[in-house]
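Just one chain follows, in the form predicted on its own, and it is written as structure tokens.
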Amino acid sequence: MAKQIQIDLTPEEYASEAAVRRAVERALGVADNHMDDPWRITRRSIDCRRRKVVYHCTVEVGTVEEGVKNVGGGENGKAEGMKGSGVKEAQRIVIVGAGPAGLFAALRALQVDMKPIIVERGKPVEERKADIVGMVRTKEVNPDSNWCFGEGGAGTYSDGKLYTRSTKRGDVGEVLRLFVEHGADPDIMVDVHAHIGTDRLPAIIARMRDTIVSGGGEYHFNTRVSDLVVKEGRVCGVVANDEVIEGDAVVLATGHSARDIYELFARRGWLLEAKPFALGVRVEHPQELINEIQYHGRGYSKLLPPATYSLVTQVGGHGVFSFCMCPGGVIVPAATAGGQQVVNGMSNAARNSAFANSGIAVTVNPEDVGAEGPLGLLEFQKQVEARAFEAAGGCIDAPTQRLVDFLERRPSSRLNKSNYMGHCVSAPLHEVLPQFVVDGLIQAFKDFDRKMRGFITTDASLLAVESRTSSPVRIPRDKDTLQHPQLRGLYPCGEGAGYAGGIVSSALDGIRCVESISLQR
């Protein structure tokens, strides 16, 4: 019978299998080299809160089950556990959006003998990449194919972080297993703060598509939903590209940037709610500096991964926090239409760039900006993105300011080197951003520097604007059935509906929506 134990290891010990084995034997009270049972590390995290950096590890000793296989889609492109082609005549679920919520809704639909029909405004992930490269080169945004829209959603190009606190809403392990079955590194099952990497996610997303199609599902790319088909208060399909796509239920998983869907609801008089969101900047540091701060010097730099951080404080009733921290990462232009400037961060699996970046955002409530109605905060978000666009000279160059200059509320006469995928232009962000956001950021940066000595440095830069941390609108749903209160058969889902905040929580929400549909058959 397997037994679980907890051990702490220095980076040097963790790098040596023999040293790990000795630590396990000590924890069990077994003499060196006298342990016959198999063992494996099932969970690990790095603790750098004290001067001595350690790995906290959970080790399973005894009957060790075989790890999840990386099958890369399995035979004929199907992942293990997925249905075959028997769902072709089954109940049809229209899934609007091919991001994490939509993809995992489709995978779950196959498991419960439903036919998923994915409707995606953007392109397959292979074609989407060309539009992203073109966007950086031409500085023009394709409103249907960009860093946010297209197969895989925004999560495909955001490092692939898999950490979530949403354990009460579903089986996180099942989500991770499905990623591994489609090609992700099995280490994501072990790391507390797991990530996949932007360079690896596209192939994984493509394998998921193969699984869905081979299992009897359908994809409709380059297909933008413009309306819902409603009969006697029940949604029974969508209107997309002037054609009707029918379904027995509709999962609305459009992501946090599909503003046209919110505007559709407002025009139709369907229930919407304003939802607090957060607004700020991307802060960029040399990764070596973050390593030195977090790992207390250079001694462990070659034995530990690029260091991360997570920071939070309160300023004048507003939460200010780090968001989507990308060690060894790059900053990308994430606007979804012309006249906007938005930034986001991502990193490859190796996290091997010379820079670290993180969103630093201030919470925004309706009363902070005098926003009225369900779209009030959305309009505020648009206005800030438009100001950032103007500050960049009317393009998707990044308005940039050195952190030390921002703190003194003065323009930067020179800029630091940056890993932004585009051009940086000097801009007075202390004038571009709303003043309550500026005040909150200034106080927060000072607090963060007390927690991480050296955070404030002449080598740090701020790029604007980090505005898509979450949706400023919520599409309400019944807490039990997950259906919209006015529209039976419609299941608002994921980040776009206001019920998730990342890849894993979005995937879990997609699974929950399909399970709710299945229970009501």
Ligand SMILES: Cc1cc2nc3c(=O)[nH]c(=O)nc-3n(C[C@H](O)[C@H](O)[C@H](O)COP(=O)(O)OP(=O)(O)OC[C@H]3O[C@@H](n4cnc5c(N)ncnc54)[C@H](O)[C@@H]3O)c2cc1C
The other form holds:
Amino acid sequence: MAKQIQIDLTPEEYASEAAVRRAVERALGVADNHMDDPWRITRRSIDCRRRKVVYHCTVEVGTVEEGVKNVGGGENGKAEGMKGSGVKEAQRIVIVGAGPAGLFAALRALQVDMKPIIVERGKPVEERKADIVGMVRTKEVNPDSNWCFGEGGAGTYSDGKLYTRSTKRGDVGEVLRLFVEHGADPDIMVDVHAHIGTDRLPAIIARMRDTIVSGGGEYHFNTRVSDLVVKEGRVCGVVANDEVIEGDAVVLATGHSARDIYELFARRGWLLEAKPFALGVRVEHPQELINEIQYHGRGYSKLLPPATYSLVTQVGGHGVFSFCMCPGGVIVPAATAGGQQVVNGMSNAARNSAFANSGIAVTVNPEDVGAEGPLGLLEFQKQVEARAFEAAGGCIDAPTQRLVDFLERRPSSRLNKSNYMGHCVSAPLHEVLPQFVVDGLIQAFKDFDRKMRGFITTDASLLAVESRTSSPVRIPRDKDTLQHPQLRGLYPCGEGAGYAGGIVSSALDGIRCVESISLQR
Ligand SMILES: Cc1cc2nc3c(=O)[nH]c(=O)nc-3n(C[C@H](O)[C@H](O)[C@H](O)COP(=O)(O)OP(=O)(O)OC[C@H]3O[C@@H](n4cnc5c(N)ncnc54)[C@H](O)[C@@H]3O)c2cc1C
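Please supply the coordinates for the form predicted in complex with this ligand, as a counterpart to the form predicted on its own shown previously.
Following is the full complex, with the preceding chain placed first.
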């Protein structure tokens, strides 16, 4: 019978298998080098709240099951547990969007003998990369292929952080297992704060495609959905590139940047709701400084990974919080159309750049900005992004200000070095952003500096605008069947529908929607 024990290890102990073994033996009361049972670390996290930084580890001793097999798509490109091509004649589910919600919906569909038909406005992940690189060079945004749109969705060129608070919404372990079966490092099953890295994600997404296609699913790339086919209150397909793609059910997983989909719903008079979201800036520090703050001084162990942080405070009724923190990361232009300036962050698996960045966002409710109607907050979001675009001189350069200047509400006469993928231009963000956001950020930065001494520094920069934190619109659905209240057969899904935020919760929502379709067969 396997036994689970908890041990704490210094970074030096953690780096040595012999030292970990000795710690396990001591915890079990066994003399050094006398433990015969197999053992493995099943959970690990770094605790840097006290001066002495430790790894908290859960260790399983005894009958240790074989670790997760890294089949990477397997010989025939299929992950284990997926069906063969037996779904050809099965129920057809049209899945709009190949982001995490859409891909995991498709993988689940194969498991329950349904045929997933993925309709994606963007390109396969291999071709998408050229557009992203081109976007940085030409400063032109392709509205169908960018940091948010294309195979893998917004999660592809990201840090690939895999932690979520929505553990009640489904089996997080299943999502992680599917990532591992498609080539992710099995360590993501062990790390409490796991991430994959943008250099590894595209290959994983491509292997998921192999699994879906070889299991009998279909992909339609470069195919933007512009309408739904509705017969007698039931959705039975989509219109894309002027053609109809029929299905027995439609999963709408278009992400929070598919504004044309929200506008379609508004035009057609289908139910939509405004949803609070958050808005702010991306703050960038030298990673070394964040390491020194979090790991308590310059003498920290260099065996530790680049440090992260997570901060939250309340200012005048608004939550202000750090969001999508990317240690050793890069800031990217995340606009999805011309006339917008948006920033976000990503990191490689090694998180090895010299910069740490994080979104810092203030919650926005309709009453804060006098927004009316379901698209009121979306209009507000658009206006702020357009102001940021103008502040950059009418392009996707990043309007930037030093943190210390922002606090004094004065323009920056010089800027720090930045790891933005593009150019930074000095801009008075205290004038570009709405005043309640500026006030919230200023108070929050002072509070964050009390929690992390040194957070306010001349070396920190703010880049604007961090506006795609979550969707400002919700596409409602019945809480039991997950179908749109007016449109039977339509399953609003993932972040764009307002039911998820992040890779794992969107993936879980995709799985849930397909399970609901399956129950109603
Ligand atoms: C740069 C960046 C870094 C991020 N880092 C992280 C991170 O580290 N961890 C984390 O958990 N989250 C991260 N996120 C957020 C995460 O990516 C999203 O929460 C997640 O991708 C949402 O999944 P989704 O499937 O609901 O939507 P999306 O991923 O947005 O996918 C929607 C898909 O629908 C397609 N689409 C849109 N409209 C149409 C249409 N009309 N017809 C056909 N197809 C359409 C799009 O092209 C896209 O592929 C990051 C986001 C960005 C932009």
